[in-house]
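In the form predicted alone, a lone chain appears below as structure tokens.
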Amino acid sequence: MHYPWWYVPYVTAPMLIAVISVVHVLVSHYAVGGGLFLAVETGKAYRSGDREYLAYLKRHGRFFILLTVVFGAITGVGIWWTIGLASPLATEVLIRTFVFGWAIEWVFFFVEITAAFVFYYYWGRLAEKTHVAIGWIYAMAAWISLVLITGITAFMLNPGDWRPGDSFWKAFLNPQFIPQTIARTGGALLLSSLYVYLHASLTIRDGRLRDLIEQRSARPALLGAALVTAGGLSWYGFLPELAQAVLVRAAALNVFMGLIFALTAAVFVLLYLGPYRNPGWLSPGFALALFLFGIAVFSIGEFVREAVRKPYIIYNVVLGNQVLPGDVFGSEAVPGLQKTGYLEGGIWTREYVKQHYPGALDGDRIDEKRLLALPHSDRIALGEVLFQYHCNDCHAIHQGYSAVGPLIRGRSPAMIRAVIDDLHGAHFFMPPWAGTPEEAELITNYLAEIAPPRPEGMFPLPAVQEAP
């Protein structure tokens, strides 16, 4: 059985996921790296005695909270509702695999949540020693769920020879676990004293406070920018075959990982000539530069590390159209469906047909032989229909992300016939055609119907010659 599609226009499920998923990356690092910061630099800024100091560490964890534990939830939960709309089946899958996981991770999250509301709610009232050991308790604790959100995001894109039914712990230290939480740990790091720096050149004024955080987070940020390499060599290195065949098939996605490498020198570059070899120079623009190399750093590589699972959501377990390659949790895979008939394959398709059109019954099941049957406007419609629920997760339709129109543009309907008996033939990133030979002639009817004519200037197709 597989699950009613959502559609959204140009932008496609997926992407939407991507967009929402990048941003919270982009915050909840900072919520493990800030949380590191404000920790370390409390207990400084009390033995010291330094009050200035104190008092910017004051407003910046009211900027921390607002950022990592407002937004960052909100976002946090966009992922949770995007997900279950967008991957309903991955989802199950996930959360039948790793629910002691989850269940671990929001126990700490709970302590994250607690331990920064006491930590800033409760600044000045509390011995400086209980003070900076609730800073410590929020930094271990989100750390700790960077780590357990890790291993599930990496297993998703190797779970090296996991099977269902399978312990959790061989799902979680999968072969992606140890890169990715490198590089994650190293982009806390790096992130958080991006921010820092941000922040610290728009709000302070006085010189010397500005080159002590500059110093005091120039070492955290070179060693996160170290880590971010390491662990993306390896990431690459744990990949397996089929995601590195896809990593080098597509061009962009090379000129994306050259990129990731070039911005992430740059940034080590500038972090090392600037706050650690001479500080002072932590200005506005200064700040705003790296600060941008940094987002631009993580965007992209969130957008090559989602891109390289394809032609599925979980490697080797669901695909990308939500449909399991093999018998996964007893749910029916690609050869039933290929056998039955996708239509037959679904709650809603099956009823779907039976209420549109009741002539392609056989009883209480679809006659595939009287699908081609029913009249053209009928078969493109249900073309239509077994689009959005087999192709919908990646493509749009005429404009926006990888819009199936252009894609066949001038093409015959014999010539997108041969692609979809073949899908993983033609392109090995894509999944196989998870239906019967009658509903892919449904589907050729519909994308024959939509594909634009060639364009104008191109040599005409030759004629296909009739065998006598």
Second form
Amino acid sequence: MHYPWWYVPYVTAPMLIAVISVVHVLVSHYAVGGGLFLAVETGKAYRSGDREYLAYLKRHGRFFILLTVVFGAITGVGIWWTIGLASPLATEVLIRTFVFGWAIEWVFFFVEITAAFVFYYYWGRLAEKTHVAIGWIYAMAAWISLVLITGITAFMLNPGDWRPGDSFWKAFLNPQFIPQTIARTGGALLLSSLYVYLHASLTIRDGRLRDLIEQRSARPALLGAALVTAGGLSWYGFLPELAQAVLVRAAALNVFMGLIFALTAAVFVLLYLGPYRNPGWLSPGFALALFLFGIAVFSIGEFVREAVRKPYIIYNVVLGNQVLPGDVFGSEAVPGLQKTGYLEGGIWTREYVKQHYPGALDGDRIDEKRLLALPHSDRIALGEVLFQYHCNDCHAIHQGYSAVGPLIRGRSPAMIRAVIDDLHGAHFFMPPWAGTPEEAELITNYLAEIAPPRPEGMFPLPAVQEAP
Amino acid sequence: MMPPIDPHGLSAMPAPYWFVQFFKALGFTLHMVPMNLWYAGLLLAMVLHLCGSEHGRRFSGRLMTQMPVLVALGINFGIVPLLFVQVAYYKAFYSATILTAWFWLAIVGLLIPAYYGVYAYALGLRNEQAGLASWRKAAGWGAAMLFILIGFLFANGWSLMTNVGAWSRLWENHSVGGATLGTALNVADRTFWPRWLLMFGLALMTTAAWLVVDAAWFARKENETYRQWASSFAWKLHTAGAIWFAAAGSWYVFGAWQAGLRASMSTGWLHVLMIATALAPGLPWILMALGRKQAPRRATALGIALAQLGVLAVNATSRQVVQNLELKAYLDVAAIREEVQVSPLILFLAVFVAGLGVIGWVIAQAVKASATEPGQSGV
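What would the structure be for the form predicted in complex with its partner chain, given that what you showed me was the form predicted alone?
Entire complex below, previous chain first.
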């Protein structure tokens, strides 16, 4: 309640995080697995004296650097940028808890880019053993970066019994840490093989070399697929009960989970029948199909991983609407807001009332009773403020991501008010109403105003007693 | 006026105050070295390629070939101050950036094409002996413009972070239903323009120092006349940068600072710091002036590099002090309670030292390999 809320029409601000995160992971996992691929295969090519393979690996190294050091690194920073804008309270808690985790990860990132540039730009000048060693330094630094970041993202989904004030290690070694590390390590192996296949199929005409690459990357890809499956299953096993319930309850997530399993199976079968058993199959079309299936699994998986946290951003610690679930950190928690008022509890919401409706103040504080005495249009305006700060993190307004308009279409004010009063009772994946009854009335006024009428031709509703 | 930062809601810092301040200033100093080179150096390289002398075009090519690595280093070093600003200044940092959200986010969106523009240009230099294709030249110019725009947006965000008094007005003018649209710009702030321009002066000086360092340490294949040109041109460039820095700095201190801030910076050791910040460019300038008629020697170049690093360090320290003073009425960072995470802090320091060791070894291998012609080992 300390920060201004950023209104992003149609999409909602937190969805920008999801978009950038999904784009980033498609490259960041390749940055890890691809580094391992280059280290292992460069060593193999040196040992066998295969100059054509070495030449290909150098070309792949350039593609790798152009994609991971530029796009991967900047979108990684982009996630950080976006979470601070769209979820500032959660970011504040994460930074405070994991500052040294991020600082350590920065050191490994520094090692990564140094090793990557020397590995590529000094190709042909470094002694073979040194060259491979630097490849391994990159690969290890990249994997440790993955482990460190996974500890933080896993914490957001299930911090276990960590509570504010507890140690860094208790937060980092959370119940989701190992499952997600296994899944992401597998994902890095799998995705990098798919990148290699696509790149090789488009750039290599020599059949022997293409078959060699196909065979060499098949086992890591299959191992990666197996690790993704094992990690995914244990991810489910270590989900908090609420997250499991969300996964089952939301129809869209059901469909997504089905898609993940179907596409993972398709990737597995294609890898087995293609690169593993029949290396000659690697045409550009086949490689592209594998790649698209792979990135679809990753993208959907990341989206599901984010979605099951509802109504939290950090499970049990920070709610999606930038308030705290319990009496932690004091002033920004639900119980306090229910008592003092949501508008009063937020710096910017309180300022809005002071600037626009000074008559609603009693001294320096907002008088809840006076809010209801305001003209109807002002009550709607204040209801909009409440909606922006309390609801817009998950709901667009008229159209867009989970827009509230279509969700309440045709509902009467009384029906809307009943849901507001028992928000988390009516929908367990939503946060509790964090305001006073008077504020519930204001937001009801606003929602009733924007709710589209009940569609023509539907079975008529019985006459209802409207709320005053 | 609204109280935009609630001092009661501050939670404990996980690191000591001095540690946060030190790493924030250190990280920003390190970040400024490559950032200055892409900020002013990239534009200079484009101009020199377009209308420079033979040596000027040679330097342009050299700098642009190095630029992909410099951009990567700049991004990497930028993470450190960005991390520590969020540890101690989060109440100010998040609110300011949220008010300017689309512009702040645009930095990421602009950085991607800017970096690819640099690569397009640099790869063209490596691969196209006959001359650069027009689209690669356009990519280079585009990158130069984008980096200057990115600098504008950064200066906008950082200046707004300490211009707390303007938040309410910007929020009121750029909001719907009390929620910010993220479309505010802090251009009405008197400190914004000189801050932005001040960095360009610093960047010109850093580019000049880099030219000397490059000529002395890395341009072994260049002839003596190029090196002599490098010394002479670097001195002229540094002079231009110093004049720019002095003009923008004077505007900043005497035309934009609040009287209270100026008074605070004119007492005790802060006065010494302010004078040191103003005079610091003199040392690299003198070193360059003394060597401007001869090819740079390695020891001299090292001295110039260290002196320019000192200029950047003293600037970073001054900026840190001024930031704290400007925010103090709303947020006294020094007074925030500390709950230090001891074992992660020790682990970080150990990893930091070990990481520097590994990086040192990797760079040593590269230096050793530099003496080898391509293709002598491996492919």
